[in-house]
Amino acid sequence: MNEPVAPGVSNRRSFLERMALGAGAAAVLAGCDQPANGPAPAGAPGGGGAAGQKKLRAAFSNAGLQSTWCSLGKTTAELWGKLLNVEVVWFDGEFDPEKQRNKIDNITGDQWDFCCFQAVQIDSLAAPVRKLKERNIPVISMDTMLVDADKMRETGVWVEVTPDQVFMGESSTRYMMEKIGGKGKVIHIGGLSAHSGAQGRRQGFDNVHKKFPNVEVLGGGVRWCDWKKEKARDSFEAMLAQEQTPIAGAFFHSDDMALACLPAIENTIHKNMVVTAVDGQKEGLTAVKEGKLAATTVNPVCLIHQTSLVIGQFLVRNAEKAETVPLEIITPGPLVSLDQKSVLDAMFFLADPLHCMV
C-alpha cells in the first residue's frame, strides 16, 4: 500500500524526477551515437562524446549577454557542447533586434550543422532563417517565438523549446496576490513588449489580476522596460515617489530588473512590499534565500539551451526529418519561495554553472 503524500509533495517530486531523468539522459547522449559500421573499438580516438563521433558545428544566439539569464544560457550551451562534441559559436543579440538580425544575416552562408536562436523580437530573424532553410540547416527556436506558430515550418523553424510563459507569469503573480491578502496597490514591470515571452508573462499577470478586483495596478497596467535594469529602476522609483501610502506588491518579468529595484524600497514606507519575479537562477534564488525576493518562478535557461543543443545534434546525427519533430517542447519550471525549501535547494544546485541543468 502506498503511504499518503502531503499536498504539493507529489508535484514537487514529479518535477524533480523529470529534471533528474532529463539531465541523466542528456549526460549519456555522448555514448548513444555510433559510427555507421558499428561501435568503435575501445580506446578509439574522439574529440569528445562517443568514440569516433563526428564533431558538429552550431550557431547560437540569445537576446543579450548583459542579462544574467542569457549569459548562463551561453555557459550552458558551451558546457554541453563540449560534452556532446558540438562546437558552439556565439552571436550576442545585444537586446537589439537590428543588430541581432545583421549578425545572423552575415552567417547564413557559413557551414553549420544546426542553429539555435532566441529572437530579441518576433519575426526579426525570419529572413535569415529562410536562407538557412534553403540550405537544409535545422533551426531551433529557444524560449521565445522566432515567428508565429502557423509560420514556423514554412520559415524554417523545426521546433520551439520554451517554458510556459503564461504559467510563469501566473505563478509569481498569484503568490504575490495571496501574500498581500488580495488587496492594495501593486506595480507591474515588464520586459520588451515585442518579445513573445514578455507577452506571455503579461497575460499570466492579467489572468490572475482579474480574480483580485481589490488590487489596483499603478500606472494603469504593465510598464515596459525592455529588460533594462536602469529603465526598470527609473520607472519603479517614479511610481514610488507618487505614492503617499505603502505599495503592497510588485511583479517583475525578470529577476535582474527586480533586484535592481529592491534597494529603492529600503528604509521607506514601501519596505514591506512583496516582490516576485521570473527567472529563478542563482542571483534570484539567492535573493529568495535572503528574503529579499518573496518568490520567483524558474525560467529554466539551462534546460532550454541544453535541450535545444541535444535535439539539434540528434536531428543531424540521425538524419531526422522536420515533419517528425513536434512544433513545441515545453520545459518545466516551478515557483520557488521559502515556503518550499526543498525545491529552493534543488533549484540552487541544478542552476549552478558547474552543472547547468535548470
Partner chain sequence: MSTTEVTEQPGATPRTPFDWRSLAPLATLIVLVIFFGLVTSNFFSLVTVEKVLNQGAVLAIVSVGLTFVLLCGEIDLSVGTVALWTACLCGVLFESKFAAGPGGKGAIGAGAVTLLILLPLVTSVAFGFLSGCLTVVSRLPSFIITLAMMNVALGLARYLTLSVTFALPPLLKSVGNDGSALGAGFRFPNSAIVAAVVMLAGHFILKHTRFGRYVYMTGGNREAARLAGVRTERIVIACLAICGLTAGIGGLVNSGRLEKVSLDQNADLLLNAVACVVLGGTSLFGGEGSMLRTLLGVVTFSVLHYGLNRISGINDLMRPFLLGVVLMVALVINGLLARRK
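Can you return the structure of this protein in the form predicted in complex with the partner chain rather than the form predicted on its own?
One chain, no partners, no other molecules: that is all that follows.
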C-alpha cells in the first residue's frame, strides 16, 4: 500500500456525503443526452468525488468483458472510481483462468492501493494474491471465491463481496412454484455446472422444490447449459417436444438463456408457461415489464463492483486492518415481477448504466 492516509481522513459519514454528491452528479447525467445502450461515457461524472484527497489506484479484473454482466461491472467500477477519486485499471479475465493469471502475475509488482478480482477459477489467482499480501495491498474478492473461505486470510483476500446465489435461486423458483399452484411439470435450465454461482442457484431451486412434491422436474433435474443461449434453446426445445401436455413452468439460471428460449413456446401448448430467471439487469427487467418473463431476481453486478470499490477505498483511506473486516459481505438483490411495480421501476433506475447501483 502506498503511504496510507491517516485514519479519520475519510469516514462513513463523509462517504455518505460524497455519495449524495455522486447521486446528484448521476441525476444530472441522467438528464443528459446519452448514447443508447452504451455504458456511461468516459469522463462523464466529474463532480462529487473525493476531492482534496489523494487519488488512489486500484487494479480490477473480472471473468470476461464479452459478458454483459462483467462489462457492466467494469462500467460501474469506472463510474464510481471517478466519483471517489480512484483510478481504476482494468484487466480482462477473458474467461480464461490462464490468461487472467498471467495478467495478474504481471502486475503484482506495480503500485496499487487495493485490488478487486473476480477469479475465473477458484485458486487460480492465489499465488499473485499472496505476493500482493506481502506488499500489504488489500485484495477484495468479487462475486465468486478467489480461494476457499478458510484460506482467505492466509492468502491475502481481505473480504469477499458476493451475491446470495442460493437466495436468488430460491426467490425465483418460489415465485414460479406459487404461480403454477404447486403442481405440474417444470424445466430447470442451469448455467455452468462448475460455476459456484450456478451451483448456488441450483441449491436454491432444490431447496424450494422439496417443498412442492407435486412438481416434477423434466429431464430428471437440472440441464447444465454452460450459460450458452444456443445450448439452452436446444435443450429447452427438446424437452418441450417430448411433452404432450402443457409444461407449467421453467426456471433459468440467467435471464439471457431464458430470453433466448421464450420464442420456442410461442404458438405451442406450452405458451402459458411461467418462466422465471436470475440476473435482473436491463434485458431481464424489460422482459418482465413486457410480461415475457414472470419474474427475475436481481444479481446485483453493479452493487458488487461498487461495494468492492467503496470498501477498498475505505480500507486504504482509513488504514483499516484486515482483522476488522468481515470475511463476507452479501449484496442483496430483490425479486422483480409485475406484482410489485414499484420495485420494477426502482430496479430500472438503479440498474441504468448511468447510475450503476444494483
